[in-house]
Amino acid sequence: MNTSRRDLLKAGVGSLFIATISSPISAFSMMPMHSGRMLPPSKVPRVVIVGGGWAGVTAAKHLKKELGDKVDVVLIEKRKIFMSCPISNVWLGGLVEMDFLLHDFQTPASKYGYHFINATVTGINRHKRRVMTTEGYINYDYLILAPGIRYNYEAWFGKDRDLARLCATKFPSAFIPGSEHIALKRKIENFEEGTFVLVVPPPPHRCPPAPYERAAMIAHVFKKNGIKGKLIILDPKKEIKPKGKGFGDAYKQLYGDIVEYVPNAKVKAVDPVKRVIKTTAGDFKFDDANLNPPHQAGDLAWLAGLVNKKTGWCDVDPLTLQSKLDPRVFVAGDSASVKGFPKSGDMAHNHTQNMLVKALAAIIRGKDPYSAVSAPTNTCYSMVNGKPKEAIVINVLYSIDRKKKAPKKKKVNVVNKRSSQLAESTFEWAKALYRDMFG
């Protein structure tokens, strides 16, 4: 089935404004610069938030709710429209319209009284506490970085940027919301026959269950369209995690003649020209693919000099999310590395609201930040069937160890039995979080 003209028009309009692939090449030096100051000095502490994803939007709203006129909040985002990565797999499967993923930045900024600046950040001077953008610069008292992720194509192609670009263009990852998702959706819906390969990135990566949910949604489309082909999942891990039984049962019971799951398939080499992937589980030829390289902290975290080069992520205080290199800077969302915290939209929302915002508000009030934070939760629904719509879920409850000043898992609840009720809960979960962020 081809993508509907109405859906493509929506997607096309969105793709004009949404950041596309994360390239291994920086484009900052090619951007126009305005040297003037964007906003006058603030009479109260100014918090600048860079990145308008799940963590950034949550931080902007809840800081203003927490402190009101006692704080000046500025959100800087290069996209003109918000597109959600959570639920995007469900959209890829044709179970929800694009409208469900899109939101505007202006409504919450106007309602809660923070500044929204649509600009691209070109530099961060932590010594001067200054953020430079294509529209000018702005000084901060505290900085919240929420840049999401970037793709580490160097792990596959070394310094060969041309090959990395070719791979990213022909076989987009679509773990960063934008035109990649539209390209992948077209690939899935227009696939006619042969072998389609999905590469699971090595952990830690954005949303641990996402590749497996995506595989189920791709298989659903192939089944619906009567495709004579195979979907091969190449997983570097020895088994599906999390929700292994739920995904495994869905693959066998719903898509047994379509899905082939290959564990212990660590990528050794990728040839996007000959369409061959060499792994520790063997070599695989493909007709089309969703190729997902390793993930790292987003470009702006590297630009700020806050990334641990050994891990590719930002080291932070596990309760306050302050950078261990600069206490004036907080790292929210997927770029932060906290043991036991998955890189997911729900966790980004939860740890930003319950930990980062409360800690920063306490600091601004002159109080102890560690006493202010509360334990987050993390909930992740995964759609595994499209007709009928059926999902599985995992929920993790955390507690705070005040002596060790660290969070710890308290209870893990997993429902691997797929159901229509959980599918309905998937949409209600998303609506509730969208209302909190944008309503």
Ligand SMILES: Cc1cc2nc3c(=O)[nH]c(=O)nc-3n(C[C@H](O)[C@H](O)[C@H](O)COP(=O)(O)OP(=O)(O)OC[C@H]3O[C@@H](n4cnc5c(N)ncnc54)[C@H](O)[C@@H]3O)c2cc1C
Second form
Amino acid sequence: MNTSRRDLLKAGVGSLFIATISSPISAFSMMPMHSGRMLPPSKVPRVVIVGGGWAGVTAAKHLKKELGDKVDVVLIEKRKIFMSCPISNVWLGGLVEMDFLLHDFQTPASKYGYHFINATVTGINRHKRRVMTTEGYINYDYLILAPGIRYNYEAWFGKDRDLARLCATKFPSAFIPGSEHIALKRKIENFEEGTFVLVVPPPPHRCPPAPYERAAMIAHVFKKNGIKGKLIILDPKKEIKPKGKGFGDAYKQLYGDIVEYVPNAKVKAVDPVKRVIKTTAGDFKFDDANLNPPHQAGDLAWLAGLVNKKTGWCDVDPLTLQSKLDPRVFVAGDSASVKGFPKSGDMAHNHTQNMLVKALAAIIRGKDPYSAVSAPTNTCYSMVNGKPKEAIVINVLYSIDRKKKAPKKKKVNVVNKRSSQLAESTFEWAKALYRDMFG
Amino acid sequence: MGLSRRDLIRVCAIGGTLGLTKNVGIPFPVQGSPLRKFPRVPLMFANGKPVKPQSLKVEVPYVFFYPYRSTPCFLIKLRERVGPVSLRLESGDIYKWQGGIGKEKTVVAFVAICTHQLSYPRRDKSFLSYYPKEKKSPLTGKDEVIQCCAHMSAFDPKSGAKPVEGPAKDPLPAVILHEDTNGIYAEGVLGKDIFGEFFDLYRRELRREFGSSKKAKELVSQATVVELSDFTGNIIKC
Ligand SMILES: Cc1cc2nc3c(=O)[nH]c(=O)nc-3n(C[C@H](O)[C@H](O)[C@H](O)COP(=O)(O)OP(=O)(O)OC[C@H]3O[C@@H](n4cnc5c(N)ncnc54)[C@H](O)[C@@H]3O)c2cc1C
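Having seen the form predicted alone, the form predicted in complex with the ligand:
Full assembly next; the chain just shown is listed first.
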């Protein structure tokens, strides 16, 4: 049967259908936007979590574990797949498969009984307690903001967004997981000679030891590939911190003719076209680079108007992680600023589980949040050798000063002597956390 | 972990109403019953000889599987007598652990699954091990502890394996031991119930090792005791 367009029109078929078959482009433009409500209202308090990274996934599971049916938990995440930044340096060094870093959002959501919505949050109306997304809107009783970090290229390029984009494309930072990591890996594997620069971002930044671990893993690849080249680490600090001795020893003993560590090198200007960096320790020309700009709280935190513009991070109650600006909002993970807490996956997991979730659960139960929280710990391994695999570790214990209502460091345990045993522990550390988060 | 006077009174009161069984050392459960009784099984060495307190080396960790064929436990003969201890779970439940058994009250056993993130000794490697006196952990500086080298939780076997450092909040569950002239028996588990989560989270690994989840959950009728260093050639210390 041959039905012409005229026939269809005559038959009175809706215009949307016509458009669909006659022109896919106009059909797309006519598709309804998702602006309606997502999910029916909840009879029990609804907690919406935005950002399904280390903090968000942890919060979703542990809130359900804590409160069961007494809470409705909705996790909204824009990515299609979870990729871990922790262990990504080890993957860069070719010591583990990508599989190790990848996890799904669906299994834990169905196992632990929370909603997972794969959407990008486009707006937050705190007055209406509403989150707008590409899939529609949702209202909350409590909001947990866990958007991670954003790169502050403005510190390098001012308002020149084109130059920032060019820099991000040519020399991706790979401190936010995804495509950038793959690009960086290709760079490292393709590097044949010359100078490779790695810029350490100024503190506070995501994962204090990550740039140094990354340098060790890049040096390992260069060494393995017999590259005649230098890896120059430009560090704004006066020394490597944390695990300074462990990293320093590894650089000297394992990669003596590859790694050059330059302290007190605060970035003054970056020219991604001419490939020059001006720093307080001199100017450096490079052939290739991993250029890491300063970090700030994730975009969503800015969108919600919850960032302290002076610091670039969210001010929170240091025991409950409740926003200082809105008691209905809690900030989890790297976006939150708590004195003495590093921005790490381990800490994101720990402060979310032991502090934020406990406090919020207490509030929902009508109890005192402060007596519900307990002190976190933070354990951070760094792989410094690839052959054999060897790692170092720092482990920080905190206690809670109930009078000051703040956490304080109780003890710092460090092992700077690299060992294969600690390398094995590195993987066990990660596996156990993935298991906890993803079921 | 300190117990307030009120807590102790509560423990005693409930213990009193339940009464102690005739079995030497069976502790009394309180609130949410952290005690789970399992079939009484004898602990045997690989050569078929029964395990007796005098046949154990001091401060050497041994492994046996109980109550399930996939759930590892540590058996340790400590240096000194260990008396009963009251312990508290994160949930608020309180229980009293029997202390050591044997004439010298030095032999203790705990489930060797870290209560933090469930790391456990496997044939290929063990992140959990015991640090004898004066063989301190380079990381925590502690000795006479069971320590997990995944996230650095340390447990004190002299105090019912209560967590003394790191992220773990709950003691390692204790294995209830009973001794008579024939040897040592295991007859229950006391403390946090972690087996459900263990079977769930390690489903893949356990299926690989035992063929199916069902097989991994079979109860043992006898427990073979081997030194940890014979069980695995790769004890991770930290
Ligand atoms: C190279 C590297 C190595 C590291 N190594 C370690 C390590 O060994 N150990 C360790 O403990 N930590 C390590 N870290 C640090 C760790 O990755 C972070 O601290 C951790 O990811 C912080 O968790 P988070 O939840 O705050 O942020 P993230 O994990 O980044 O999660 C934020 C989530 O929010 C989502 N999101 C953002 N905006 C939106 C939006 N508009 N709508 C919907 N979703 C949104 C993002 O897609 C993302 O999934 C490392 C980091 C790097 C970069």
